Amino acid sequence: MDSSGSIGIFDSGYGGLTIFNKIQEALPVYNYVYLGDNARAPYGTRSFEVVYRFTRQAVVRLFEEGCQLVILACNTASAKALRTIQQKDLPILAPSRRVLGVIRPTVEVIDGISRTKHVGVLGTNGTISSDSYSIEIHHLFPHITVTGEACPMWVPLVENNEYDSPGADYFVKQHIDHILSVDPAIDTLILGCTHYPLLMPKIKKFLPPSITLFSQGERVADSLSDYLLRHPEIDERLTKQSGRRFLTTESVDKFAETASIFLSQPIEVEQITLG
């Protein structure tokens, strides 16, 4: 596949694949590039400097690649790395080109799933301890009270493929019922890593059935599909012809096999080096 005119989804590893899978049902006649950086993962414990050094290795290469437009589909990179690379090092590198993060579509919508206006945030160390989510939740919606749950555990569950087993119940069970006891007026619970969804069926068996369960993925889709509808101008440069290719740091055979896990069908992977 010619990989010019492409859309890249970046992730620190495999939970963007949940971003991609709603991105391309939303949108499947364009092109796209899926780049995961699975050697170095996770990312969620790393610094801001090392997160943004990667990130941006991964933007690079992704535009090396012909991508016009660019979602990193990692909440710990849109925390940490998103901003800079917008304001510093796109006018130098590609000021055409666009770099769009997974956090500001979700926060754009939460005022009208919460009535109590009480918000948690469920996602990894990184993303919580950056406080991106309540910043930018307080900066559109200063009203709403937002409390944060770092889940060290739930990334590792996923990547190894216990997050059905029994034993991922203690660690889903043990943050859930932290954060309610933190703030019980909490009616929206947002799943601030793109890994989480998989445990959506483990969250709901400890949650109150009056809270909300907000996952990221269809709600990054309709907000991409709106972008290229009011910039026609990018649209116009993307090429559509329902391509697809997957690029990871890592082993071939590995990432298509941890892959299975995200997708419903078998792909063929190449592997690269970043940095």
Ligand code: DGL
Second form
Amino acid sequence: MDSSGSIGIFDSGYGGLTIFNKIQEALPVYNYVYLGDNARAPYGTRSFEVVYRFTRQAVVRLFEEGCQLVILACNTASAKALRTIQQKDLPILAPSRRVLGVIRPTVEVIDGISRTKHVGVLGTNGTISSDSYSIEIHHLFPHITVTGEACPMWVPLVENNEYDSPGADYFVKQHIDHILSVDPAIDTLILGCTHYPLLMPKIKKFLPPSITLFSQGERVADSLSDYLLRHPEIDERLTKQSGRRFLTTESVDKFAETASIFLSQPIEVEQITLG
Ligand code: DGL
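One more: the block was the form predicted on its own; return the form predicted together with the ligand.
Below is the whole assembly, all chains and molecules, this chain first.
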């Protein structure tokens, strides 16, 4: 497939496929290039500087592939790299192209979901320690109390296909219990990592039914649809031939096998190097 005019979707690994799924459901005619930096995942425990450098390399690669718009389908990259890429790199690299993240669209709807105005965020160490969710939520809704919980074992459970195993119960329960003990008034929990939707059945098992679990995929897809309507100058540069390409920095066989857990379609994968 000629990927010029594609929408690029980037994640450190497989998690972004949960976002890609919802985006392709909502906007099937566009061409997409998915890039997973699986060889260097997880990003969640890496420093700001490293996440920024890796994410920038991925964005540059997706631009080289012809993408006009790139979605950072990764909360860690959105938290640690998006702003610098938008403000510092984009004007030099490609002023007419765009890079968007997943945190802002999530935050925009949260006031309409929470009744108690006490919201919890589950994420990687990187996302939680960056405080990005608190900052973004307080910017729009200063009256909301935000509590973050880093869940460092959850991404490895998903990446290693252990998310459904009995052993995963311990790590899931531990963090659900902890965040609800820190703020018992929480009525909405944001899954602030794109890997976490796979853990949803386990999380629900330990969550009181009165608490809403907010998963980002549909919201990010809605927000992208809206963005394309509001930005016809970007939309007209996008190719609409329902093309799909999948790039990984790890082995293609491993990517294709694990991606089949996330996607219902069989895929062809290409290996690339970044940096
Ligand atoms: N899926 C990514 C996120 O949404 C992070 C996974 C990782 O730690 O690499 O934060």
